[in-house]
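Below, in structure tokens: the form predicted on its own, a single chain.
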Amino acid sequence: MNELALLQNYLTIGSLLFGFGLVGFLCRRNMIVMFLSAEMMLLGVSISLVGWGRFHNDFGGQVLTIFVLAVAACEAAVALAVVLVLYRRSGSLDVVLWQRLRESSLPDYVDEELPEEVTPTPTWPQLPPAGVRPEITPQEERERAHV
């Protein structure tokens, strides 16, 4: 029982950083954070592989962990090359400010403002002052209920 409690433990430290690395892979769109987002979802990736190898008694798991690290160290390599001389020709770090890049058949991507939430004020009821009878048209007392 003990090592299933273990592995639970793994599986949800892993799927949190996956998860919190998907937020921000596809939530940010300064490229560094972006980057920064996929290691962490692999380092998720490699938590749960290095849980599964424990409980299944095999370094399968350890071992492809070390190639995944091993994979994501010169990816991080690659990406902060790539950043830097992208960087250097844009003068930014947005993603969107990239545009050069695209291919020439593609459209250029229109980053748009969203639309100003107008919220409606809420008109309360209002009681008649203690000691005034409210007005009551004649129609409405025909159709009041009586008791």
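Here, rigid core means the biggest group of C-alpha atoms that superpose within 1.5 Å across both forms. Since this is a predicted model, take the numbers as computed values, not measurements. Numbering follows the first chain given and starts at 1. Compared with the form predicted together with its partner chain:
When the rigid core is held fixed, the Cα atom of G91 travels less than 2 angstroms between the two forms. For L106, the Cα coordinates differ by 2 angstroms or more between the two forms after the core has been superposed.
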Second form
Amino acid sequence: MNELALLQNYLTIGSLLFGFGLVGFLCRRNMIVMFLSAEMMLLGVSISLVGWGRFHNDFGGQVLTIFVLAVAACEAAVALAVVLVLYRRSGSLDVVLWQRLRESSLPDYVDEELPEEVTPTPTWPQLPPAGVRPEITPQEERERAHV
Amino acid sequence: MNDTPASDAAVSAVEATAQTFDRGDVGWIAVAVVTGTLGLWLLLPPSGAKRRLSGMVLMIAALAVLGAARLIPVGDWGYDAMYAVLSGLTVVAAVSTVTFRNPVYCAIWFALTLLGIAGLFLIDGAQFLGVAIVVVYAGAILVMFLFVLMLANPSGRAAYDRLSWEPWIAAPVGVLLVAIVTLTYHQAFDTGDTAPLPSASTEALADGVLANQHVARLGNQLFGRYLVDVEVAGVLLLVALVAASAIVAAAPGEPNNSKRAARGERP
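Could you present the same protein in the form predicted together with its partner chain, rather than the form predicted on its own shown above?
Shown next: the complete complex, the earlier chain at its head.
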């Protein structure tokens, strides 16, 4: 097997994972998705470590990946605790709500216009009338419209 | 002079390097950068159906160009097929993790990414890691689900899921990083007519990383050569545990459990 080609393939996929994780961490605003993106960056580094370990015929790459796993576990514990605390204080997972933590000289980030949301209106089946029409109050009529 | 096996091996290694690097130049990488940036920007929220579709097409084109320029068959048909399937799954799932606006779907795609990575580890001779990563991250994904269901708007209708933070800057940054990394190692590996980077021979690999009793050898290294590091990692885990419980238990601005207990209230 061409070991150099193997290493190059693994480095490519590792750099791709790191890049996508970076993009997700920089521009997603949901704190949970940001956390997933950070984990993805760690995984990209792990893939290159394993590739290098095989290239040099050394277990060091795999051992280092095990340590990366341990650090990822620590990061998960602390990050989720912080997410929980921030959610308790702001009632939202939006990271922009905490933008006052940055330098005070920077201008505030203002939301752009939100794209219009298409909410599907539920369509209910219309049953054909049959039998004697029961007497119903207007309130009952309102409630039954959606049953 | 070339009759000796050693110099034969050296010559064939130089030839292999030349074959490895006879394609994939800067121009194609530039094409992949432009297409990938556009595709990623279109895929990221806010995105409607049309934007997503065109973003998907552009992203697949960029990945195909990058793969054609950078992925090199290693000379084993079955291995190459396996690698193509697993890497494709991993990359597609990674893009979806980052770009889907519904956090539940993000978590599911992240789980798929993990499965792809576990497969890549398995075929690269890291069997223990391939299994360990699934076991470790399965718990992480479950906790993610719990968090999303408890805290987030699980349908992705929240404003912060439908907008992203300056994607026209973040997308080029990420794509350019990938391009720089791939170009750098490509140039570093392309040694031209001189001897290539020394890689382990098949026999050495069969007696080393790829040997039987993989877990025994890995454990031998972990608890022999890296014993101190294991201790440090253990301390780190303990500190993280204490820190996490301290952060959650004593969050400022929140009625503290110990204060409540001091007032005689129930927590």
